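Here's a solo chain for you in structure tokens, the form predicted alone.
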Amino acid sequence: MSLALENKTSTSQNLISLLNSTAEKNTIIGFEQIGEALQYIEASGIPTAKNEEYKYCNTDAILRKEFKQIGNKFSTPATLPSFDAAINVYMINGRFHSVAGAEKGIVISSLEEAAGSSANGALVKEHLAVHALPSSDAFTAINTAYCQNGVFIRIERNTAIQLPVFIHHITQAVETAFINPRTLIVAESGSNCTVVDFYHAAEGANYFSTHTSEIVVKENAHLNHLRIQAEKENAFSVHTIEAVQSADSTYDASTFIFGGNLVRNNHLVRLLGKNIESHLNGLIIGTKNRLIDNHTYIDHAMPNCNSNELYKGVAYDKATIVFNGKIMVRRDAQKTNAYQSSKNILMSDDATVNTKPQLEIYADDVKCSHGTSTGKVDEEALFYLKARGIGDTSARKLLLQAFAQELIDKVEIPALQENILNLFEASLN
């Protein structure tokens, strides 16, 4: 099937003329999900601030640059990044490498391997293109059609996995590139870990990067998922993380974000069983011209739920930060409780917050709240540090860290939790 998108921008043509020519289909998907997905592209093409969704989010600037195919060819970096006392999971410019480490009740392998296995092609034939469906967002189409090798994780029934699993997404392409990575996380009943998706790239790397994950948080398991985006100012990238969970399950996702270009994340998080919990966390720090755009969406759709939501940036210079956040009760939701909160500072002029926090729900016997707040650092609190010796650099970045302290304390890993502070401090310097 050939696409052809005449009424679209000039910008989305680049995209569209890799997609027909260069790009390489996945072999790990349906034939029936890669004609849905072409479907969608073609119908409705790429999206522009015209679209509600995408209204702060301008994709045209991804799609600026003819990116490439980057296929099979990457040389293996002299150094692979890892932490001790951990399983470390090796992505190469979108693909499965390799895996340093292993523990009982863990499978890690690639998507193709998984698929073509007979303890596991079952499952990923159950959930790969599943849930995050390929008509659902464009980009989540274009990663349907042309992703290739990805990453499959499952933990095996009542069992807790003591090691942490890193999944280092290293991408070290020159020139600039198109890649589709896929991740598939399926926790099985009464399961317990913790997968750390960790982004890095080489100095001068350029891509555009479609990362879809889809996660399956089954009965009375527990997923503790997080993600640090610290990627240099050329990767452009739109990642959606599909998770849906089942009764009495628990769900903790943290998201990190120090750099990018254009970092955009979907994040949805499905409530189909009773007694589930679901928290969502994020820490962004926007600099430069940076535009770093949260998208979360929490579906409420069974009784006695609980989910807490609590997004903080702070924005240099002319960066833009945006937040969107929908929290959904459907009627059968009854004794929901469900919060969200986003917080915000303003260290420029001319940054700007975009921030739209939405309660949407059709229960009666609910606790819902939603609220948000942009403002400048706390003048009175700047001045008492000042008062008492501490130079306004110092100051500023010690109020800073007093209101970045509470999500990066969530993280229980310590060595990671050094890692995520010496990004944050970088950052803001």
Given for the second form:
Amino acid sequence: MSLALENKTSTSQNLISLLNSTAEKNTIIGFEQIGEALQYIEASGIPTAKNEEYKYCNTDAILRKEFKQIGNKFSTPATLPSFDAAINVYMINGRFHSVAGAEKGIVISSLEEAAGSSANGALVKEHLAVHALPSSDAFTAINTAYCQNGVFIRIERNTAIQLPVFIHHITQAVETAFINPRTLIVAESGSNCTVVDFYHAAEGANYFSTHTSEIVVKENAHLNHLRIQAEKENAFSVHTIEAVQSADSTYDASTFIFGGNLVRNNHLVRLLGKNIESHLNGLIIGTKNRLIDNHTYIDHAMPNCNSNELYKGVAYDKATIVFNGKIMVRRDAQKTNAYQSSKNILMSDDATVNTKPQLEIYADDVKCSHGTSTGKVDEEALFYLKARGIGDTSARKLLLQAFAQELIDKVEIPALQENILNLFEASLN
Amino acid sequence: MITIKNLHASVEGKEILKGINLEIKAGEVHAIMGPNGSGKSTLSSVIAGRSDYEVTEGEVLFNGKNLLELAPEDRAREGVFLAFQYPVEIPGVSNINFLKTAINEIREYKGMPNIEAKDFLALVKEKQKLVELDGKLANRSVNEGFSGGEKKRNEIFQMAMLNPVFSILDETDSGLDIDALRIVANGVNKLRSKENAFLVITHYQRLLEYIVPDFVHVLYNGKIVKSGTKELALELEEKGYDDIKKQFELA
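For comparison with the form predicted alone, would you give the structure of this protein in the form predicted in complex with its partner chain?
Below is the whole assembly, all chains and molecules, this chain first.
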């Protein structure tokens, strides 16, 4: 069934009616939270450019233009990609599909299965839709109200998982689609694991994803979280990642964006204990008319924690790259070290970069810094390379590779690093 | 090999080179000396193809080809090499990857296949010795964190790797202590042959004690005002540039 948006009603009202008529009911999140979410959507609407948080990302206009109709019809991929020496998890068309591979100490299942199991039901109840609050953002609210069966990952106490967990997100829309994938990861105390969210390119109609992840990193746990965005121009997304950390834990996140039409990430990390390490890194290659908007929020609530953020962007053609990084240092968060850096290269006169660091500091004994730079490729370096016989294209490529290298180097899985390097090179026009 | 005829060049509308004439043959080493601001570095930049400089008159022929019509990378591929006065630091690009790319692009230009990995490594090993460059430096990012002397040695190392026919040494001696100067000069001397030529640009005579030129030219106010043999350099060292300045001061 396909319904058309009418211009009289608001974008959010239409979206809700479209979702109500094309999507199944959410069975994993409690009525109260769904009610709260629906109320929030009705009150807040879909963000326009007037909303400060969506100043450069007018989602209302995008939905009106590209998602007037939602058919929510999909096809299933004939073959599933997989990574060697990894546990492969499949989120097909926005919902949990299957897991291939296993290792002792890690539970991977659908959220529905986890919610109904005696071993994990309480954990789901304790965390799902608790950290990513329905009332924090319109798209988180939509996800809360309309998410279907997502993925649940639990890394058990004091276990180091050897195999990385690859979550393959594949969406093959036959008719314009609006999907609401959901992830809950609980890394129990003393555990160690790498989780990779890989958003694959797929042919088909336009689709909009509100993937919402809640990530709980307990005491002394270490979670390495990689996100690779390699979708095509039919992909529109507003993703929210809410990570909450307990004392002595490490959350190490790297986001690589090479594709997608609209890519908006709300990446939030809450440091709720002492001696926490948090790293948020990002490498963004924007081409064509793409809009890539990364909003990060690091919330230092407790003393003696370190956070480090490095986002690098390369904007080609008419692409727009936005970085908005907020660091909150609350009154109790003494001895905080918080660093943030955003570096960007403009490859064309029509490309745009908007960066905005925001520091809000209420503690007096902290070290915080932020830096941002946007410029063209270093002409001196370019001439130096050319003076050695290296042509313009290769020289620029070498310099961009050098620019990106420190972020690509952070990927500790060799095969994935190579994969990222290939995606990176392919994305450089 | 290279013929410079009545070369005029300006930067941001200001004329710096005001008619340079110079002919350098294979097997020769020419030195250009002159006070600060005389146009020495402009000459090297124009030959290498730096875009900030506008050639307003004259020509540069390199083995019969009009060099000024070529892109900087094609000049390098034809065999022109500039040892930079201020080598650029390029964090993230390894010296080795950089040189391999350069060699292969030059080979491609000449219709040759890519260099074999083992031949390349053997070449690196051989040429490193020439300038006593630590093997570790070759694996680091281009010039990043190198001392002044290491940067200049790296320039000569690159020169040795690329084996150009015409090399310009732009104040390669500046900022070098005597030991580094000797190493750099030894490197250059070992590379001298009947087939190649050098243009050594320097402010001081000191370098020319080690790299003995066939000809010395004095550049002043955008023109070559005096030419001679290596004795001219000694004369300049003794008397300084004041005589030249007085003699050729514009009225």
